[in-house]
Structures are given as C-alpha cells and as structure tokens.
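Given next, in structure tokens, is a single chain: the form predicted on its own.
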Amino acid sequence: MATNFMEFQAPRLPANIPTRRLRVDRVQWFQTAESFRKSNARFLTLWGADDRDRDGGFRIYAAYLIPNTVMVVEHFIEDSASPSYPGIAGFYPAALRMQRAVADLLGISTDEADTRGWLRHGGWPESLFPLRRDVDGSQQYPVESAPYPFVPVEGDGVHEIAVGPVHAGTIEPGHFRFTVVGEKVLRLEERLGYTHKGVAKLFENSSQQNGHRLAARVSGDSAVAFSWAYCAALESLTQTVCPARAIILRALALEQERLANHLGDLGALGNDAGFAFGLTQFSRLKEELLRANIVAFGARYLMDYVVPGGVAFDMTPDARRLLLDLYDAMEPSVSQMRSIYDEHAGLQDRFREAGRLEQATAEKLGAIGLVARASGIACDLRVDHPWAPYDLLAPKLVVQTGGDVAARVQVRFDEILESLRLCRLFLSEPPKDAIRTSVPVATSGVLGVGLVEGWRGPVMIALETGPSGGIRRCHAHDPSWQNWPLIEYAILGNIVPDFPLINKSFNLSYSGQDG
C-alpha cells in the first residue's frame, strides 16, 4: 500500500525527540531521580564533564525519558578537589556501572557501596583521570595491573569457572565469572571494559561537521543509529531541517541495519543450538541484503551514509527496484524459516525456558530495547516517541511475554517482518527533493541531544559544542549499558553450556558499552 508523504514535504522542526534541561543542586539531584522512578520514567544514561576551565567545577548529567520529552538533569559540583554527588543506583540499578565509569574517567565519586573501577583495567595510573581537561589523550601511561575483587560466594559444593576475557573466534573480550553448584549457575559476575577506546576524548579532537564519522564507529553494527543520533543532536542545535527525501532515506538505512542484525542473530542462534542449517540460510539472506546495500547506499555497512543535514548517497530507480525485489524474495524465506524454527523439536528444547528474564525483574533493573520487549515491556521509540518519518507511519509495537531465548527469537522474526513493511512504505512514494542541506556551525557551549531507536534499543548522543566549530564534549550511549547486567539474572538456574546461547539471544555490544 502506498503512503502519502505530502504532509512530510512541508517544512518541519528538526526530526528529533524534544529535549528539556533541568539544573538542580545536590539534594534535588537525588530527589529528581526518586521522583522519576516513582513516575516510571525510563533512565537513559549518565555522564560527567570537567568544567573547571569554565566555572571552576565539574558537572554530572543524567537523561530520562518522560512522555514526549528527553529530560536532561544537570548538577554542578563546586568541589573541584574531591568532586562527588549522590548515587542514583538505588532508584535505577543500571546507573551503577555508569557511575563507576565516570569515577574512572573523571574522578567524580558517589556514595554508592560499589566503588570498584570499571573501565581502567590498569591502563593508566589510578590517580589519572583521562577525561579531565589537563590530560593529554595522546600520551602513553604506564600500565598498573591489579587483581579485580570479584564478589566471592562460599558454601558446600560451590566452585568458580572463569570464562574470558579472551574468547574463541572474533568475539570481543569480556570476562564472565560463574559460581556454580553442580551443573546449575548460582551467580554470574561480568567484568567488561576491555574494549575501551577513549571515544569521548577523541570527540574533543573532532569538528562538529565530522563527528558523525566517529559516532558511526562507536559500535559498528549500529552505525546508522549512532550517526543519525549524532546528526540529530547537531541539527537540533542549529535548527537545521533536513530535506524530506533525506529523512526517508535515513529511516530506510536504519531499518536495513535492523534487518541485517536480526538475520545474522537468527542464524547464529540456530547454530548455537546445533542447527547449522539455520546459520546457512540466514547467512545467505544477510549476505544478499549487504550486497544490495552496496548498490543502494554505496557500502555494505553504512558507516558514513548519514551525514549532517541529510545523507551522502541518493537512491537511484534501479536501486529502489533492487530493494523491493529483495524484500519480496526475503519475506517468504523468513516466514518459511520461522516455521522450521517453531516446529523443530531440538531447537525449541534449547530455546524454551532458557535464559528467562521475568518482566518484574526486567522492569526493576531498567531493561530497554529488544530485550525489554521480549519480557513483556512495551517500549519502542518509533512507537511511543516517534520522530520523523515514523510519526506518519504508525509502526507496529512487537512484544513477547516469555522472556526466554524463544521469546527473543520471536521478537526478531516479528521485527524483520515489520521492518520489511516499513521499508516498502519508504520506497512507495519517496519525496523527490534534495538529499542534503547545509548545517551551520553551532554556537559554542550549548548542549544538544539526539535519540534514535536502534536495533538493540535507544541510542543516544549528548553533544556539547566548542569554539570555532569544535566539540567540547560528546557522550555516546549504547543500550547495552542497561542490558548487560540483566544477563547475570537471566543465567541463574541454567547450566554453563547454555550461556553462549543465552548471551547470543541478548547479543549486546562490548564495544558500544565500553566506549
């Protein structure tokens, strides 16, 4: 069915979710988090900044998603010698690891009990804080390695199994410390941070016009989501209105990214359950999609497709026809594979009840994105906080209630079919205007936020501009921050050999979470 995009042709505000900024004192910082928790506001991210060169102190920020708005709460910390602020992990457990990362990078502490380092891994001296203004990011520092104090578990028949941080194949590094009794997992503790790249410091050496290229590389499988979030933040600061055709092409690229990842995951999940045929078929479908990307967008993986003011590559009539033919061939193949997965006793025996994340646990711990939707939590920015062009399309909200591997598989199947529907709509009557408009330099010292629903969940960029078209600070947030701790709960009562399957059903980003 064709879609009428005539309404979309009219000038509109920058295609982004509105943002409000609230400045609070120390007591209000804590009270605001408590109030938001009681009102069921969703916690998005937390970060800090060194502003001693500007007004003599530090700042701590938290972003919350409330109806129709992203609320950025800002607290100025005057004590530059021993900066601290009240922790909010009691209200939002996902904030704990972010607070620990801020302590590693900026030396801003909290009153939370867990003060262990998170990102440093001995890569720089404990007294050095890389995101402070007086630190040279290009300098090499001595490595100071020390044992990490995992939480011990004692009792009859209890023993530990250490997995990682180095894994087989191309899997990124992460350490998983299992405590088991017999075959059952009693406790899992993760230690991540091994892929920390100093992205926030790298942003400070980039220009506003080029920052999207670094954003696209925060987590390579979410390049479109991150680069769109960055451009949305910059465009909101400059009140830039992208051409309608560019917005449609951005959304098409975002759904292509969702399709590629869901197809790859479904194949890998079949393989992890001993069904290599699933891996073969879904790998074929993903490869066909990536080859079509070359024709339609100029690259297999769309690292540099979304640019400030629009997109870098236009859609030709031949490319449009190629994509529509691809969707027509892909949909029956995916539906057929879904029937095979659903009816395969061996697969369902591995999928069902494995890695169950109950809805109450998911809500309490702040699950977001695909993982949340598989545990009965209805949340998708394309639906509940739609931005252009999704506000004209009424995307279907996909929710499963099982909370296990089987539910996360079903969410992927449903989202593939919905993405195919949306992609056809994007290509039905695409606007014929330009693909890019110029973006002026943003005023120095202002903060903009971009928020996009990537294939994993909400991807956010908080961009603070610097002088002469530079970047003073840019915080990139991947939804894996919220969802990694949930695996520690989903594995409980399962056996250690099921961990690869459960972990793959979440398929969280190491690189995006480590930053």
The other form holds:
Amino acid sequence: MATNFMEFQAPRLPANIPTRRLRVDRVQWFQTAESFRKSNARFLTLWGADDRDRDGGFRIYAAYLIPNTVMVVEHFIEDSASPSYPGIAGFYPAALRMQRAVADLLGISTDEADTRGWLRHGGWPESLFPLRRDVDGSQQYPVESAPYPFVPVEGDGVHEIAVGPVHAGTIEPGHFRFTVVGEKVLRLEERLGYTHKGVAKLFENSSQQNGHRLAARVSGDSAVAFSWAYCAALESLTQTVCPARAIILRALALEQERLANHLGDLGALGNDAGFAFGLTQFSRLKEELLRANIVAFGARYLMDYVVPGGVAFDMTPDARRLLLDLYDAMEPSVSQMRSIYDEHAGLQDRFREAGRLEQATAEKLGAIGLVARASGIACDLRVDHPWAPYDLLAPKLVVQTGGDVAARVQVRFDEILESLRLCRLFLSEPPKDAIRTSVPVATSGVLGVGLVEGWRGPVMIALETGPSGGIRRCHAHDPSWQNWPLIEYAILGNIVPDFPLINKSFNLSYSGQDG
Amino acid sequence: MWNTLSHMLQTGLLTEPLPAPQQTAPALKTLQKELLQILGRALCIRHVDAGSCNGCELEIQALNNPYYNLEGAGIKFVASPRHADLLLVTGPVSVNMEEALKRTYNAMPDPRFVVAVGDCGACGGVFGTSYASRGGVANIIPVNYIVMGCPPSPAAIISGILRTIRPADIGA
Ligand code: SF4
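Can you give me the structure for the form predicted together with its partner chain, which would complement the form predicted on its own we have just seen?
After this comes the whole thing, all chains and molecules, with the earlier chain placed first.
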C-alpha cells in the first residue's frame, strides 16, 4: 500500500496521534478506499464540507486507521451545481449511512443504490441542506410527512414487528423493524436519526474556546472522550502543550468514564437476562463511583471537566485517597460478581451463543472498539496509536474471541480490571504542576484532528478553524456509526425476546450517531 | 448460590431516605399518603427521550439503584404511556421526535403530569432551537415542572417529581 500512495503527497496534520492528509481526485478517492480495504486498514469516518464560499466547491473526507498513522483522504468536488463522489460502501459497508447523512445535510450524492434519507425524517424541506453555508440553521420548518420504505421481506408465515422510536424503558429513541418467522428473526432493519440535533451546524456558531462543551454533549455517556478529542484537536492546531498534571487527570477521568459505563452495562445485562441481583450490585458500584466523581472532579458526569488547555477542577489529596479506597473496594466486588456471573447457569445460558458476531463478519463490516475486541479483533487506540499519557503506560489490550453476548460481557470485566490498574498508576505519583494552560486563537482555515479511545471505541473530532477564533467546520464521530449495522447481523437466527439483551451487549449511542 | 447470598449480606441495605434538597419536598411518609390521596395507588412514570444526549437518561436510570430505590417509595416506571400518571421528558425536542412525543403525551390518561428534565428539557440547553431542534419540552406539550441541570442529579429529579405531584401544585 505504502508504495502506491507515497507518490501522493501526504503532509502531516495537527493531531494528538500521527495523522496525514492525502488530497485525491475523484478516481483516486475510490482507489484509495479499495487499496486501504485490501491492506486491512480500518475505516474511521466520513464527512463533507461546503467550501463554495472559499474555493467554489464541496469537499468530502474519509479517515482510515493504518499502522501508526491516521490517513485523512480529502477530495475536492468542483461541480457545485450537482455535487457527487463515488461511494465507498462496497469496500467499507459502514460508510453507507455516513454517506446518506452527508447527502441529507449537504446535498452531496453518491452512486450507491440506497438513496433513502438517513437523518432527515421530514423535519425540514427536502430541497434544503442545513449544513450548507447559505442556509441559516436557526430557522424552523413544519414537519412534513416523509415515508421511509423499509426493505420488504415476503414469504410463508413471515411477519413484521415494528418497535420504536419510543421504547419501553429509559433508553434513547430509534426504530427497529423485525421480520420474523415464528419467534426467529429473519431480518432486522434499523432506522435511526431520531435524536438529530444539528450538532455540526451548531459548531459553526461556536467559538474555538467553547466548542468542547458541545462536543461533550454529542453523546453524554462519552463526555470525557468527546471533550478530550475536541481539545486535543484544538491544542494540536495551536501547538499548546498541556501541563503533565492535566494530562494525567484527563486520562483518569476517561478511565472513570469507562468504568462507570462498563459497570452500568454489566448490571443491565444481568437484569435483561433475568438476574436482578446483578443490576442491584453493579448499579451500587456505579453510584459509588459517581459520588466519588463529585469529590475528585466536581461533578457526577464530567460534561465540562476537560477544557482547552487542561481540566477545570483540581484533585485534592483527600480526593486521591478517596479514589484509591474506591478502587480497593470495587476490585474484589467486581471479581466476586464475575465469578457469580460465570457460575450462574441461567445467565450463561442466555449469554452464550446469543447475538454472535463472527470475526470474519466483524472484519468485513468494519467493527470497531469494544464490539470488535469481543469478536477477536485486536484494536484499541490506547495501544495501537497511543497518545499521552498512554504512550508511557503500555495498556493491556483486551480481546475475546466468542463474538457473543458472553464475550462482550467478558471484555467489560477485563477492561474494568485494566482500567483500575491504569487509574492506580495515574494516582501513584500525579505530577504537581498546573491543571490548565492558556490556548491561543488558532489560525483560520486549518484542519486538526483529535482521537481518543472512549469506552465504546475511537471517538474522533476533525476541527477546521474559522476567522477570529471561530469554527468553520467540526465533525464529531462516534464509533456507534460503525457498530449499529452489526446488530442487524448479530440478531439473525436469534429470537425476538433476546433482542434487548443483544442490543444492550452492544450498548450503542443513538445521540452519538444521530448528531 | 452461596456466593450470591454472601455478596448480598456483605453489601447490606444501602437505601437512603428520599432526599429533600428543596424545602418544599415532602418526606417519604407524607409522599406515600399524598400519592394515595391523589391517585389511590403507586405513581407510574413513563420516560421519553425527545432527543437528549443520553446524559439525563443515565441519571434517571440511577433512580432505581439501591441508594435511591424509587420503586421502594411507591414510584415505578411503566412501559406504556397508557399506564402512566407522569411523563419524564429529557432532551431538547428534536424535530424527528416531535410527533412521537405528542403521541406519547396524548396516549396518557388524565390526570397527567409532565416533568421536563435537564437544561435541554427546560430550554433546549446547548442545542437551543434550530432546524433540527424545537428547544424546550414546553414548546411542544404542557409542562408542569422543570428540573434544571446537565444532567440533573438523581436527588434533583426525585425532588422535581415530588413537587409536581403535590396537591398544592395540582390546582395551580
Ligand atoms: S441537559 Fe445535559 S445531560 Fe441532559 S440531555 Fe441536555 S446536554 Fe445531555
């Protein structure tokens, strides 16, 4: 691959992990995707931008993870009247929904067969593309009906079950269309986009200094990951070096976020399999962690903790001791719960074989993050593309090969133990310098990237600066984009009543993918 | 089994008395009496995410952890709006959820209460109003009470629920 692409110029982009930009024409856009696929590069994200005001056309970007580097491929689309580019979903199926989202927001189309809208459900006129620069994003429109043709399945004894967008429980909205025979699922089609809040457009009205607040709220359960990714992009653009103490505190907060979510999921998974005791115990552990967060970080959920140049709240020696005590109490409890889960025949009966995602399928469809690691794919930015402070810590890569609910449970258990180890390391001798430094205004018109392995997987921010401390374009990517389509495969051949359990074992973000 | 039992015993009873962060929040006993007077049974809550970032959901889920144990106080979450007395709505109302929120509200029997949860539910929060967001919940359905916070703590959410169902607030 390298020989093919060295002939293109690929200069470095400002980023927290080595990142390069490759400018390509229409044909090369397609060829790069093909070569990356052949060389097993992981597809990260795809986004577009309206640059007609500045350059007279549109841009489409795709980011790939290749060994030691993130490659951002950029294609300039000159035809501003009917902009289009070759779709890459044939190589990377996960790109399809992202391309549909780009079509909804920017009116840039592809040659893919599926031209249905994704984020637009009729809430704004079909001829209006909200992310274009000549569209005032603050205007409201009446909802018009926009029928969504689900792929029909016919046959003897086949029927459909439609679920959502409002679900029976405290979870986010989305629609699931099951095609079943008896109890068995023949096909599942997801329809998402219900929580689309126009985040990308909002970024364009935000200042560089304030964008982290919006980033943190792309998916609230990953607030630290998103706000860190945003700040990493901005700090790279301004060559800001954060104080060592701030870096350690950020990583500590990120691992706390991982712990909180894994604990919550393990409880919910036990509950969905009929073991309410699991929910009681794990929700207790999670609550104790959140209460410690108030003392250590100033809030239960760290929506505004990571700020440009550092963190917003310093840790006292008392808080440090409190956290260490928390870990000492949590670790034996988690280990004990693990053996209870492992030995509980009823639980194991529900977990094993349920929602299996084979490694080959996971590879082909481009699984990422926790879900990929449960299907035998070794990938974790903290290990493969480590940024400070992970570059000095050698985090242990957790991999399970089962691909079923049981494997996704085991990955969570393993990662809790590894996060506890890392947290203790962070707290062993925290540097004593400042928690924040000032971040200057970044030059206008430059692209920077921030990448962080959140608890679900890689979270990415691509930030292009605007004049006078403004933001020209900011793309926030949640790993749920890649992993949502996988559930459509994992559910095949399972029974409908197992769907909540399987869905929970992935626990993907609706808000993160809807934007 | 022995393992499970011993873990239960070690954990003990964690449930705290219902918090009263605001003076007007009634104590548990009065609450249960008031619930009986108003509804003649437990208070049934339905939650709808009208477009949140999912942060508020996490704190609503926490209401049933052993520390808050809301169900123990005679307040339970139900699966259908037809069984619900009170609707907890999170998030700014996204245009894509506007219709579903209205339908959920209309499916509820009278008397019904609506609590908007979080800065987003209050006014749209960081998302405000835009082509994709209608802003606060009150822009779409009538709201009885607003719990501010991003996300609000479980204690604040409980306090908000209690204040909403107090008879004094019903007449208002
Ligand atoms: S109030 Fe905060 S936590 Fe709740 S939905 Fe809005 S941004 Fe998320």
